[in-house]
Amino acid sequence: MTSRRQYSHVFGLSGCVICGISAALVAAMLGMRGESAPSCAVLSEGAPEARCRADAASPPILPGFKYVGVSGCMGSGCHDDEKPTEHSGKLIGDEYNIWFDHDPHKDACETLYDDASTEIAGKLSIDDAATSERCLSCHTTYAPEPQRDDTFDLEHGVGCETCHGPGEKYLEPHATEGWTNEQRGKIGATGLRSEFGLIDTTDLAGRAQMCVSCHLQIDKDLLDAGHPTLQFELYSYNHYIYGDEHGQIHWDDSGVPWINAKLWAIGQAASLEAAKAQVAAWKGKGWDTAAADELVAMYEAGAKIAAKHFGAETPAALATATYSAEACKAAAAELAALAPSASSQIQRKNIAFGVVALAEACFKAGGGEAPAAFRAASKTATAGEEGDAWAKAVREMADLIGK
């Protein structure tokens, strides 16, 4: 079984790269939200418990439960052991350590204290980015004060409960061997969320929708004030390999059939939904939507390819769709054919990582690894730099699938 301490596998290589995550990368990955855009984040099953904020999309905050903070995940036999042990069929134990040492989400709040954030806040008449709800809603686990346990601390950044839900009700029982799997079988993801506040992150569609709420949607006035442009592609972000500096994941999806193809396809569909919501929000404020429209067009192209080859259009449907090596190869070829139309680094990287994800799925299904020529081409392609070398590398990757 693959250890959760292992680094994400990139292009068939078990790469082990531990890098410090710079404030600039965190700022680019974790966007500050707007104050009055109409959209809100919901999980894939449309949980009524998700708190719909009046501002732009942000991760769901579940009412009726206390948020205990990251310290609740520590302790003997919990998530800060040095060596992972098997629990309920999975290796657990060092997730907190990985998050603390190698996950950019941990430092998301610190970004709000740097000079760039101070300058952005000043342009928007925000007194202090580090205390502004507009900024904290994505740079921290922003639970309302009445839902904060004594151990909760905003300074911990984007902590465990942002993705896994408030720990008050599930903290003790989920430590029992087999409890989560048993409850998942009895009451499903919806029941886990409504009865215990536990968000089931094995739901890939729900995972994608949580990610895009902070990693894709942003108000235009923030961008105009100097906030880094948000970029998102689920496969590469799920493995923390999108930017120049790589983090370390604390989960292991390697046993999920066709995982990389699913991450790409689900990510394109979820990103398209979020991009369309962003256009509507910008229009509602009278902003020029040209940049937002470009994102819609980009994700629409990817989502159409996913629907054509995997027979589903929504994130939830793509999570249960049928995948095959033949379909993945055909989808990669069609995606690579979009290379000549790519006019920005965001578009180039979205195409490149999509081809890599689909290729990885094919190589894994065939029981082999990516050939050296593919790895060389992928290095050039995923950098997303303008020029003929990039387009050539994308074509080479697609042509090498199955060889």
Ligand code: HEC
Given for the second form:
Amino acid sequence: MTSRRQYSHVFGLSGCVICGISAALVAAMLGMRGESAPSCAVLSEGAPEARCRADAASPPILPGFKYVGVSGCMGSGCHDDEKPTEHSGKLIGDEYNIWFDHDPHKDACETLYDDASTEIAGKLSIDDAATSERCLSCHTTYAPEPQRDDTFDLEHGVGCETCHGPGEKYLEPHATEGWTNEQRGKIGATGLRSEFGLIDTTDLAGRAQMCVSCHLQIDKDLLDAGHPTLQFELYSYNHYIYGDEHGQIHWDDSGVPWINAKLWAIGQAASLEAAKAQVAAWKGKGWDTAAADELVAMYEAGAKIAAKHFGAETPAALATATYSAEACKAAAAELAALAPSASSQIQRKNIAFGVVALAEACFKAGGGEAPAAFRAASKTATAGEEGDAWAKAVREMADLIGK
Ligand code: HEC
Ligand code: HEC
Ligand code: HEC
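Other form of same protein, the form predicted in complex with the named molecule, not the form predicted alone:
Then the entire complex follows, led off by the chain already shown.
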């Protein structure tokens, strides 16, 4: 499609056109880029896990490597092909197009120019959300200035390198067929990250921890100013099906054994860790923690069920734990039994998506698909609306598992 070719050209020059923003804003962005980098003392010396800002949650910017920007992942034979082709046993090649057309992360920077953002920023006495570190830190790949290559552009939003790591060192070698798998075998996820800056997204625990660094740890004053409440349930977020508008993911991990049960269990454990960190951060700032405590309690209940049935507590241990249809069914029943205690939409959705994830794992293990009655009930259940219909739908789902 010509439009994409044009975009690729545009990306090389300036990402701003993508956001469709005014010249004044472009000037503001450029001005901001000219400023000195945000204080990132931790970054220069810390371990790979070191975060840009120690005082608050911030996404996983890896120190020591340059971020090349989304345009670096494009080009013939790379990630902006019309149709994917087989590489190392996976269909690869159209990720950029899917991200551009169907991924909420592509618009994360653009969001900062809309009315809702202007209102939130106004309440926080922030002049401009689109140039404020307090917003950019999660709504872009917020690499500090010295780590930005010439082709890097904040306006690409939450781009490839947010989740896959800074491209500087792996960009070239990973284009060789089989390179990533070979290196993964040799130096593992840890080596890939420390030597090449490549984050191994097949590592489900690492993936979960990366997602929740943006999705579950926010400052309370942002919420008080009207920022949407953050919640996270890995199974539904990983499939981009949590909200009313569904995005499209550019990966296919359906071949991973017990993937949906794992996503649920690992998600509860990783979310629990993040929710606890959020409580600690709020306490440190003297904020009332009631809302954050509720999230901890919710994930604690889920993680407890996961620990009981899959025999592991941490995200990493749950990634290598043993799963079975029986355990998934029992965990789903126990989760569904929490329904009467659910008192918010977040809690109702967390329970409903958990039951769906575990049920899907069971149906798949039995060689089948969810029956129509299950799918109908799951629609009502995952909408999470208050009322008897919701509780009934959750019960129905639990009853249908394994039938
Ligand atoms: C750098 C921070 C960051 C990271 C890391 C991140 N996200 Fe996001 N995500 C966002 C932001 C910001 C939005 C909101 C985009 C918008 O609408 O402006 C978002 C939106 C989403 C949405 C849409 C939510 C809805 O209501 O429909 C899904 C789904 C999602 N992210 C899943 C994930 C998953 C899965 C991961 C990990 C693999 C992840 N995200 C990692 C920042 C991040
Ligand atoms: C800790 C990370 C984080 C920070 C900091 C942050 N956001 Fe967000 N924001 C998110 C995530 C994640 C979402 C998507 C939530 C979801 O749908 O699950 C989001 C969603 C939004 C939305 C709703 C987007 C939509 O499509 O409905 C707006 C508006 C927004 N943020 C504005 C801001 C502004 C303005 C700031 C700075 C004052 C800011 N955000 C700071 C993580 C963050
Ligand atoms: C919100 C996080 C996120 C963003 C942003 C993101 N990815 Fe991914 N990507 C993932 C996850 C998670 C996987 C699944 C890993 C796996 O199982 O192989 C993945 C998988 C892939 C794969 C392997 C395909 C497969 O079937 O597994 C490629 C190639 C890829 N991404 C390229 C890109 C490119 C190019 C971009 C930017 C245009 C991008 N990604 C943006 C999270 C992300």
